[in-house]
Structures are given as structure tokens and as C-alpha cells.
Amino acid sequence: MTHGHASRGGASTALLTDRYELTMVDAALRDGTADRRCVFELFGRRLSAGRRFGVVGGTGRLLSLIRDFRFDHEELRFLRDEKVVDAATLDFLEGYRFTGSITGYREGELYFPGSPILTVEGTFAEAVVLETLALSVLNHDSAIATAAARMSVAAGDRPLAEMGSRRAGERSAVAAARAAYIAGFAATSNLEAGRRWGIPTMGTAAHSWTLLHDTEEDAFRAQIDALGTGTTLLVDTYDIRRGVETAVRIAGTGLGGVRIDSGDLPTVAAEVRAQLDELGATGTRITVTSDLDEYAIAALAASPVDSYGVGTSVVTGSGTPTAGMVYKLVARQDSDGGWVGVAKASTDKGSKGGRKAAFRTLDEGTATSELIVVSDGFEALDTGASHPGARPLQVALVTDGEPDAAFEGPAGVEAARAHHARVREELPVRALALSRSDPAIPTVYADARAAGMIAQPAVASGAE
């Protein structure tokens, strides 16, 4: 994969799709409409487990992804070979090149229900190839972010750092390590997270480290003599106390810190700072991990902890391993070269037709609704267009088929993390609770026309 530069330089991401975007494009070149231009709308119509917001990950890589995007020698073997699609077809994908737009939020935004996460805008064939790689990009980034900010959320100002790679698959760990950090976490286990993104790492031992000396205190002294006196010790491998006491005779009062993985965790800190304290290591920090979720971080929020190691549970999204997005098209060019705004209408899985531009509303600085301003599908909505006491969402992502690399590699997760900071300040209070309840702000819609937004008549280019 490419990271941050302006041509390609990975493997093809083109198969990283379903089968039936393929069959579609095949369908449509037959009947003509693969060129009708058209905008697809990336958005989730809830949110996930009653959380109150959601936090947008995984745009720096999707758009890298994309530059790979591309149907070489093996790809187009093999679906010839499995007969996916006809010569034609395969002729067309060996020339395929997003060319289109694609505008969005900016990694590490919240969003809400309803919100335009994504808008892309080409021709029906190069757009509609994109919605399994988005989805599968954003589902997953933006359930891990969501899932960590809670979590930073409960930790307040002590540090977190992500150590879940053991369970989620190879690939999927270095991107949830990435989704965590943008959302607060401030370090991973992870090295290919390190190498690739820029992210802090951390880490000493594990208990294997303790049972394959011959006694506890062996094992302390050769990592103290490997690594330093400011090195973490994990001092629960057999007993804590004396786990602490022997930690703290062989490193001195300057042991840098104790990790402690089991046990009842707010019984065992406040015990284990009270004998550091009274064995003079008043400055040696406690982590903490052992299955913390962001209800466990917060159950720790007064006891003596200073930082958290968080596993399984920020991986997998907490419970809710995907942000449950969906891709939409929501206009389209009719044979006269106007836009005609489209929506799907099913039970409970209806979408809203038409291009869009968000808002959110603020007073004083909090936040009050997303706005979201709806063109009626006839006529260009002009989304550069400011609205008063409110903050615009939607930046260019890909412009004619370029991305922005300022988007991407570690100067995009870097600036990523530094957005969501800023705009998670932006949340009202009531959006920092835990538990279930409706979304912190609602989703406003308006009218393009009334809220004087519309540009001019919406022609496809190239149309008379």
C-alpha cells in the first residue's frame, strides 16, 4: 500500500470487493448506464448499541487504498478464468481508474445518524466498484474509534495504550491499533502499527517471561539489567504482594512501574500503591489491564491507577465490531443530463435521496445538532457554502480521481488525532455517559432551497 505519497506503489486492492459489484458493472455496460454519472452516500442510519456519538476511522486508509485500486495481470486471470464477467468487461476493468470526487468528514469527526460520512460522485461503473472497500474500511476503523474514544472518555488523563493484536486477524489489528490511537489511546503493542503509522509503542514481558526463570527475582534482575530501573515489572505471576516487595528490593524506590493483570482491580491498586508508598517507591506508576472495557476503566476512575493496557475488548469494538454503515445511491444523471435524486424506501432500511451538505450547529462552543441540507435532486447544491452558527463537516477527499495525501501515512493519523480531539471538546456532557441512550444531538434536515444553498441547475458534465 502507498502511505502518504501521490502515486501508486502496493499490491491491487481490486478484489477486495464483492462479486456482484463486478456483476453490476458488467450489466451495466451491456445496457448502456455504466456512464451515467452518479452519487453515492456512505452513511449508518443508527447508531450502534445506544451510543450517544460515533467517531469516524479509517479514511487515511481507504483513500490509499484506493490509488491501489487497479485490475492487473492476476486480477483480471481470474475472473476470467472463474468467468465473473464477460471480455468486454474485463476490457474495461484493465483500464479502470477512479476519476471521479470524493468528499467526506474528516477522520476522527463525529458523526451521528444520518450523516453524509462519504459522498462519491463518477460514473455508475467507477463509483459502485468502491462500496465494498469503503464499507469494509470504515465499518471496521470506525467501530474501533468509536469503541476507544469511550474508552479515553473513561480514562480521562491517564494514558492508554492498545495491546489487542493477539485477538483480532494480522492485518485487522494493525488497523485497529491505528483507529485506536486517532481516537485518544496514546500507544500500541503493535509494531507493524509502529512502523506504518507512526504510533507510539510500548511493551516489556509477559508472564512466560517469569515462569522461565527460576524464580521471580531472577526474572525481575535480568530485565531490570536488559532494560533499566524505569522499566514496568508485572508483579502478579504468583503472589502481588510479594511480587511488589521483591520488585521494588532489586530496582530500588526508582522502579519506573508495576503492571498488574488480574484480580479485583480497584481491591488489588489501592493495595498494591499503599505497600509501593510504604516501601518508598512513591513515584512507581501502576498499570492496569486484564479484559478492561470502558465500564471497567471507569469503575477505576478513583483508584490509584495511572494507566490502562486495553486488549480484546477495544479490538472487536467493544461488542460492536462494526459501525453497521451502509453505501447508498442517492442521485443520479437521467437520459436528459439532470440530476434525479433516488432513495431506497424499505422497512426500517429506507435512505434519503439527493446530495447533501453537513453542518453542526453550535452554541458557545457546544454542540447542537447535524444539519444536514438536502437539494431536492434537481438542482447542485453549492456544499462550499457556510451556514451561520455552524461548523462545515465535508472536506475533498479525492479530487478527479487524485487523493489527498495530506490524508494520509502518519501526517494523516497525526492530524486525524489532533481533529478528534478537538472536536470531541465540542460534545455536551450528556454525550460523555456510558450507557445506552439516543444520540447526544439530533439530525436536523432542511431544504437546500430554503436554507438558500443551491448553486445552479445540476447538469452532468459532458450532457447539452
Contents of the next structure:
There are 2 protein chains.
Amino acid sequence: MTHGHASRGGASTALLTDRYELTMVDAALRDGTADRRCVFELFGRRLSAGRRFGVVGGTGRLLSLIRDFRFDHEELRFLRDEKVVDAATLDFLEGYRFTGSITGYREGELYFPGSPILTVEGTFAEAVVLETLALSVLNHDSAIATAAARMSVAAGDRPLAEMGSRRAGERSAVAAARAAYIAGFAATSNLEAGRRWGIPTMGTAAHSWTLLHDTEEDAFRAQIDALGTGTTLLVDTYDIRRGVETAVRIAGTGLGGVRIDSGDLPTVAAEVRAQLDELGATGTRITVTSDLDEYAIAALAASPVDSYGVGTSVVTGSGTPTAGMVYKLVARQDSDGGWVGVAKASTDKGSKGGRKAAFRTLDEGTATSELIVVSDGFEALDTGASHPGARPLQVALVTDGEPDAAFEGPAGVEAARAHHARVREELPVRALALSRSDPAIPTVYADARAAGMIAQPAVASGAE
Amino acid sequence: MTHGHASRGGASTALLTDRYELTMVDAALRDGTADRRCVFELFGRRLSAGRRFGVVGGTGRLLSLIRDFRFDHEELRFLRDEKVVDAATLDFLEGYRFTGSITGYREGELYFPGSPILTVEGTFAEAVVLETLALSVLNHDSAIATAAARMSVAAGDRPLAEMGSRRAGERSAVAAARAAYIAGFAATSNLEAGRRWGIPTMGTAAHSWTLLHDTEEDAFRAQIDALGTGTTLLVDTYDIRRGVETAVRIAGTGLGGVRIDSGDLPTVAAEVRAQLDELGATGTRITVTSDLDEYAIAALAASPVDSYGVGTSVVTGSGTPTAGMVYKLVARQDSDGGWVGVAKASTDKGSKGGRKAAFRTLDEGTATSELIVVSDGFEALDTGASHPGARPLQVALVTDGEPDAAFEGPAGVEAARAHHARVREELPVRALALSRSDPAIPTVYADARAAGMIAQPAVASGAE
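Coords for the form predicted in complex with another copy of the chain, given the form predicted on its own:
Next comes the full complex, and the chain you just saw is listed first.
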């Protein structure tokens, strides 16, 4: 069963994929390992740049993109013409649909080093080919969501608008607007984000609007004629003091707002507030939009600013444009059909084998640890099992190949935003500081048997 | 006239746009300024992060996206439902096609502070709405191209492969592969970049491939069965020394290559080369792929490495994920139909009014300056005019609304790559250093009249 938006279907996403995913499938089909049941895990080894928490972004987008992960005529022709895979693999890909299951963190959830953000179960062939797409979406959107959450913390009750589309690839810009909204922004300038994801859109005028007109006065008057006195006028094209004077003269003291896009913002904001108040425009709001990041926003906390517009820094993850998550095989069937936990041993890039169940332990509502219960790979874990004083973090996202439509589309975005606001409340106060530090809570590993978490005997399903 | 790929038409790009572009059109249609002829310029005020040159990326993509910039039923319905613009503006948008002209730097060309990378001429309404899309594409792709060119310089004759799709938004990843290729990379792991843009694709196997198998030996044997002994085996899943030994034992001394994805690369590469040579695999190539950027590549110049795979750093612009270009009104008609140069006066974000013609001055083939000849706004400039010892930098990209298809599609990519290789040869040696510095050549402004560059009397075309 699929819902409206999800079932419509878009362009194939199957080639948004690294070539080696398909050549591995090709080799696995030859040597009989393609059907081995596997568990892949998507996680981050660390939080980037001394961040104290991460925010999961992109899950809802990924589910819809998995629906569109199919090899149609054009994709198959390219793979054949380029001799990427052989004829048997082309046949396999032609019939490909992901039929496995994905559990994971809800979008908007917080994550820490080692959090099993996604757990993908299926045959090797069907699960490995999702690697590139899953990482592209989660790495990008989580980087934006994490930066946006820090800005949202810094802004407190003042609304934030995302307006960085021009500083991001044209499609990533839409995803960035969505991720920022989930993490606490109030609106975006990006119209496609409004259309596709139901995010409130906003915007006023550019400097070119003022320059188009013979005088600043003409420009302000025309904008007010079109948008009403509640609009926000951009007052820094020529001289801010003169701009504010003209704005109030034209619009009256009921002017909605003024926008300042240059200068030393704490100084300028204070001057503009004083001028507006002198002119009687005590209700006119001040929006600032010049090269803001979470630190600049925090530095304006004591300034008379009413709202912030953030561009470059939020869409580029404020110095961390990718979350650095990886997608690793952590358990698989062996040739006898039994399960083994597996892990890469390299010193600097090791991974932890085995299935994981994740919980956030809480003390009177405040998070104390990221508890990750590890099966040694032989058992299935009941990730919903009650664990005293702990909140289970994983939910079913895809069951037998079918994404849960509740996480997709505009409704999924609203749910993620609400979930983020709720779980952010669990963070200890130290998590909200902006300086570089360790993760706000430690990641604690526990053995599944010791924790009494073995839910059921392992069932070796599938071939062999 | 349009070529095959270009005329096929894709999804509408019209809502990849900031809301204020459309509300400005709405207001301009009301006050009669919508039809004023305007000149917008896309340029960068500075090179980011002490880069010595920039590389223009995205132009060919932008031309195709402009072809698809149209307001269809779904776009119009959203704008109406959300009350973004009024009924008259909806009518205007329904009939919207860009009918103006765009001149600019060829894709792959170098740029410097103030270079007029795009000059967009048309009515205010038709030209202003392209702002967000043009900046999204050029800012993203130029950031990648610039970083990639530095890596290409650092790598010298050793081939570079782009394999960062998983660290970029899923559609930006395709654009990043394209930009890296234009700036000197030899191949990409991204299959869609191969299909859409004709870029060579490459790839071998992941750690999961080794972990899927009961032994590393099984994994290597299966890969060789599928891809031949010319393939590249990933040798660092467990122990590199053992991995190399196993690889040569299975494949023989004719093994194509080994890939190392972890460890201290200069040390490990030297050890692996010595081991391969001892085993008689003197022709087996070493590829390294672990967190490389231009500095790490340069540090490996003396190491026995044959090729590089670059991920995160190239797709995120190696610390500069956006080029910071802006799109500014520089000249327009006044209410009498005459032309005036216009510029924003803000202290830290000023712009230079007037039309520009750009040349790279050369001394015996080596660039000496970016010469920008500025009209005061009243005249048209002959940007192709011969200027002794200088290379004109602007070409016609869109004429009367019609993009030049030669710059689009795979052919456009190859042309841009060839152009980049050619013009990079003009750079002075100091431009090729990686450390932070000033731009490699100064930007020099000259007055059009003084330079004898006035091509023809200004013709005030259009309304009024």
C-alpha cells in the first residue's frame, strides 16, 4: 500500500550509485554469494568538528528515492553499452526491487558516534546497491540538519529563515531547506521546498529591486503597493540611516520590517532599532541576513534583532558539509546459512560487527548515554524491547521492501520536525554550547546476552 | 535550433528559485518597471580561502536548466494556492521563456575577483528570475572545479578518480563528478555522471566485498573471475601485508592494481611497492584513496603511488563548498529609455556598475592580468574586439533566448575540459602553489572610452 505522493514515482535513482556496487553484484552472482543474507549498518564513527550531537536528516527522502530505485530501459542500456556488468547481471537488475527491511532512527532524531542510524537487511546483492544513495542522502541532509539545530539553539525564540539556495547545488538546495526546517528553522526562501515538502516560504526583495528604480523611494513604494505595509524593506542599498528614514516615511509607522544585509550587525541593529523607535515605528521588526552562522547568531543574542536569515553557512553545514557516515557490512550468513558478525580490522577505520539495538538512557528525562546493545551476529534483536529508563531509538522504516509512507512527503517532514523538537529537550544543558567538545553523552556498548536482549532464536532465512 | 539531448526537456526548474525573485516580478509588473532592459552580472568578489585562481564550472548545465525554466500547471498551481503572486503575474509566468541574451566565460575558463563570468541582458522580469538558479549551479560547480584543479595540479601526471558521491547530495554528486572531470580528473565512480555526461566511470570493490566472503582469498578469486586479473584488489580489510601476499598469489604477477584505503599512506605505499616488487609484481599499480585532498596528494608526490581516488574533499570543494559568486544588477534603462550603470554602495558588499568586457592579458603566453574594460553603462561593448596581446574571455552563451547547444551535454563537457587544460597552461608558475596567497594575476579595470572599446552607439531597445 502506498500513499498518493509516494506512489506517483519519479525518475529512476538507480544510477546515483558508485560503479563498484554493481560490479560487486556481478561478481557475487557468479560466485553464489549474491543471495547471502546480510546486515548493513549506516553510522558515523565520530561527530564532525567537535559537535556535541548530530541530527539525523534525509530518512524520509531516502524512502521515496528507494521506491524509485529501479533499472529501466535507459539505465540498462547504459550499463550494457559501457560493459559495466554482464548479461546475467543485467537480467538481475532489470527485475531489481529492494525486498528487504530497513530499521533505523527517525528523521530528526539525535545521533552520536556509533549510533546505528540505519540497519539494512536483505541479500547481499539487494542491500549493497543502496549504499551510495543512502549515504548521499543521509550524509548531506544530516550535515545540514546538525548545523541548523545549532543555529536554532543559538537563536532561541527568534525565528530563523533558510535562504541559502544560491550557495548550494540546485537540487541539494531543496534538501537543505527541508533539513533546516526539520531542525528548527521556521521557513525557507526556496519555492520548490514549499511545493514538494510543504515548508513555509518567505522573501522580500533584493538590492537589484532598489537599483532597478530611479530612487529608493520609488522602489519602497512599489514594494508596498504590491505586498502591503507588512512587508520587509531592504534598507542598506545606499545608506542605512537614510534607507530607514525613507522606509518609515513611505510605509508609515506600521511598517512590518526592515532587513539589513551588510555592516557590523550588532552596531547597525542597535542604531536601526533606536532610529525606528524615534520615528515611532516601535513595532517594526529587524531582520538581519549578512553571513550569519551559529556563532554570529549567538553574538547577536543581546542585540535588538527580531529574526535571522541564514544562507551560506546552513546549506554548507557550517564548515562540515558532509556528516561522514559510512555503510558497512556488520553481519552475514556464512556458507552453511548461519550468521556471523563481521568487521573491518584496519586500525583507523575499524567497524564493530554484529546487529545492534539502540536506546537513549534517560535520568529524569535528561539523556545520559547512547546505549548500543550488540548481538554477536547470531541472533535477531528485539529493538523495541523495553529497557528500563531508556527510549528505544529504532523504528521500522521499510518492511519487506515497502517503505512506511508515514515518514515520507510533507507529513513526514512535519513529524520529523516535531520529533526533533521533542528529543532535543532531552539533551543535557552542556550539549547546547557551541564550542568544540566531546559528544554530549557517551556511547556505551553492551552485550545482547548480558542485557537480556535476545528476542528470538536466529532464523536463517533465504537460500543455501 | 536545438540538439537532441538539449531539446528533450526535463522537469521544470522554475521553482528552484527564491521566493523574492517572483514577488519582485509581481511588484515590477504593477509599477511598470518589469520591462526595463537590464544587465545583470554574475561574478565573485574574491577567491575563497586564499586560492590563486578559480575555475568556472556549471555553465553547460545551466544552459540546459534554463531551457527547462518554465512554469507549468503544477508550478502555477502552487504559486496561486500559496498566494505568492497575483493573477497578472501568474499570467506572465505562464508565458515565461527567457528571451534575452547571456554572454560569459566558457566553462573550464579561469576566473579572478571581479571577472564578469556571466552577463545576462533582458527585461528586469525575465532576467531577475534566473538569479537563484544561475548562482546555485555556478557556485556549486565552480567550487568543485576549483578544488579539483588544485588536486590535478598536485597530482601531476598521475590520474585522479572522483569517488565522492556518498559525501554529496545525490544530485549534486553528479554535478560534482562532471566539474571534477572538466578540471582535470580522469574518471568518476558515479554511474549517472557516465550516463548523462559521458564521463568515464571506474570502480573496483568495497570492504564489504571481502567481508561477505568466508576468506579474503575467496573474495579476491571471485573478483578476478568476474573482472579479470587487470582489476584492482582492495588489500586493507584485515592486514595489508597479508592482503598483498594473497592478492599476488591468487592473481599472479600480472595483477592490475591494489587499492589502499587506510593507514599512513606514504609509509604504507612504500612498503606495498617493495612487497609487490619482491613478489615479482613490478607492473602492479598502487591506488590510494584514504581522505585525500590536494595537500595529501602533494605530500605523496615522492611516494610510489600510481593513481589517486578522491572522495569527500573534492565533492565538498576542499573546505570551500560554494564559490561565493553573486548576481547583481549593473546597468538598466531609466524611465526615459537611456542606460545607467548602477551599483550597491554598502561598504563591505559594494559592486561595480556598468557593462564589462574581459580579457586576459598575456606576455609570451603567460597571463599577466585580468583586464576588465568597464562601460559607464551607456554603451554596448564589443567583447570580441581585438585587444593587442590579450585573449577575449566572453562568448555568446544564449542568444535571443536560445542557448548555444555546443556548450551543452557530453560534447560541452569535453570542450570545457579541453579548454581548461589549454588555459591552465597560461598561468604563471606561482599560480600552481597550494598555499594561501593573493590571486595569481591582478584584476585591472579600464575605462571603455579610454581603451577604445566602444563598439557601437547604445541602442535603447525594448519598451518605453
